[in-house]
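One chain comes next, on its own, written as structure tokens: the form predicted alone.
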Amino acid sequence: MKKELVETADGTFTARSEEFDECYHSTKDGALTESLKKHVEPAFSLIDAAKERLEILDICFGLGYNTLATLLYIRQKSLPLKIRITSPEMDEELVRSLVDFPYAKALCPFKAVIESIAKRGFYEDEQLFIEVKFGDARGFLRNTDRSFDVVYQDAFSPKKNPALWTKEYFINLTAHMQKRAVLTTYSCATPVRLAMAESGLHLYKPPQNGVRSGTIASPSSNLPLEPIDMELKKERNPSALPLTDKVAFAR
């Protein structure tokens, strides 16, 4: 693969994007650890146990860690769920190259999944359907009528890729979330949290699990987590504003 490989704290590899001048994962938390602890485990701890099918939106596919960590989790827990994962991704060349990426040994059982996605853009078996939608995530949201139970909000940072962190983006995203859907993200930036709150999402502090904190969000106001009071934060900091398209596209 052409991108620069970077070893992370848990011994797994990520890569650096030249376009965004950022790594795809936290090098301090570790690539696989971040996917499991910031996205997969928090999300699955909050979904309705009675669900038989789960619709997951993975923004963006990148190196595929969030999707593969999901498969690892359901394998370890022997979950009988039918899973459909949809993942917008701009960098088709990256996805096509993932057959050669040095994934951790724990992800080796999913080699056939990566090979299929790299070659055909999707993978399907009796339990899983995974599809990468090559193109812009905002365009995907504008043109789909799908509704999701889980959203992994894992785009490059608001400073580098603000278009996927604005109030307008989250308004569109929220319209595609089930009533008790769960959104996970590594970001805890106030402009991002305000953008999510003003889109109709309720914000919560993630469970403490050994990685740097992020944010959990949901259309539901009664998740079993400590809520984040953004009105109080605005009172304490009246100059704080949500990230908007006007600001993002003026950069």
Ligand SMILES: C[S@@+](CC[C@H](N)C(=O)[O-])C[C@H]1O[C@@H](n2cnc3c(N)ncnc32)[C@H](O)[C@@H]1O
Given for the second form:
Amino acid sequence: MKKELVETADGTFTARSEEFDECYHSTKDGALTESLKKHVEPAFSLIDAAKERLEILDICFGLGYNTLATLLYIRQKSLPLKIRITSPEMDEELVRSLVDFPYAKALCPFKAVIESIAKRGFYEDEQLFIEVKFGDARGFLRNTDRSFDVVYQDAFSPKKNPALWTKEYFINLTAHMQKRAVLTTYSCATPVRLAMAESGLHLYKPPQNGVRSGTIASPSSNLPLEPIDMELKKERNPSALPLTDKVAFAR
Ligand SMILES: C[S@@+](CC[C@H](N)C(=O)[O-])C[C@H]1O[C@@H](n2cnc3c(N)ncnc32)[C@H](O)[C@@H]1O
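Complement to the form predicted alone: the form predicted together with the named molecule:
Starting with the chain above, the whole complex follows.
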């Protein structure tokens, strides 16, 4: 886990992974802005308002922005719902080091959360249970019987981290999504969208909110968003193929 700090467009810090040769966040959108606008706000705008408990799968924990941005959002909106966040992450050393990470001022109220996660791998209070599952996200999905309302799909890019973007991976993930679950991701790559569509997910354009657009996916075919028709895409570009394990692991 060698990483170098990088300041992003909104003034918050991300890091650059030497192993993946990539930043943990979009430097153009900003680390905290990306978490809020590409993941948290779209997901919460689509979940059933009557829900009292929410199960979130944060793939993967990284610097913890998606989890922390979720806490910031529910605090700002005074949402009373109980939340359980489960986050696979293979880089345990990174998570252990996060006590020293220069998070933005807005995230300071959650210092105790990060300290607990870095020290013990989890945080718990009356409203929250947050747990990092150290190890391979695919292994976690194969072995869990849990089912999620929200999935933040936030691995490194499909080029650098293909194992978490294949059709086989999404088939496994879809089996752990509730009927109206919402998956948010920054990726709009056709091989990824085809992999998601062929795993049974319906795809949608995210609401326009000032950041570069990604994809929303759900087992439900009636989210109140503009659908993305992958059949039409395939008709127009018959050579387009989904990303599969065979291709990903041959790299
Ligand atoms: C783009 S970063 C995640 C950023 C994070 N969501 C945040 O908000 O800070 C991708 C993360 O995926 C982790 N990762 C990559 N492949 C993995 C795998 N197969 N299983 C678990 N974690 C993985 C990397 O160690 C890295 O921390």
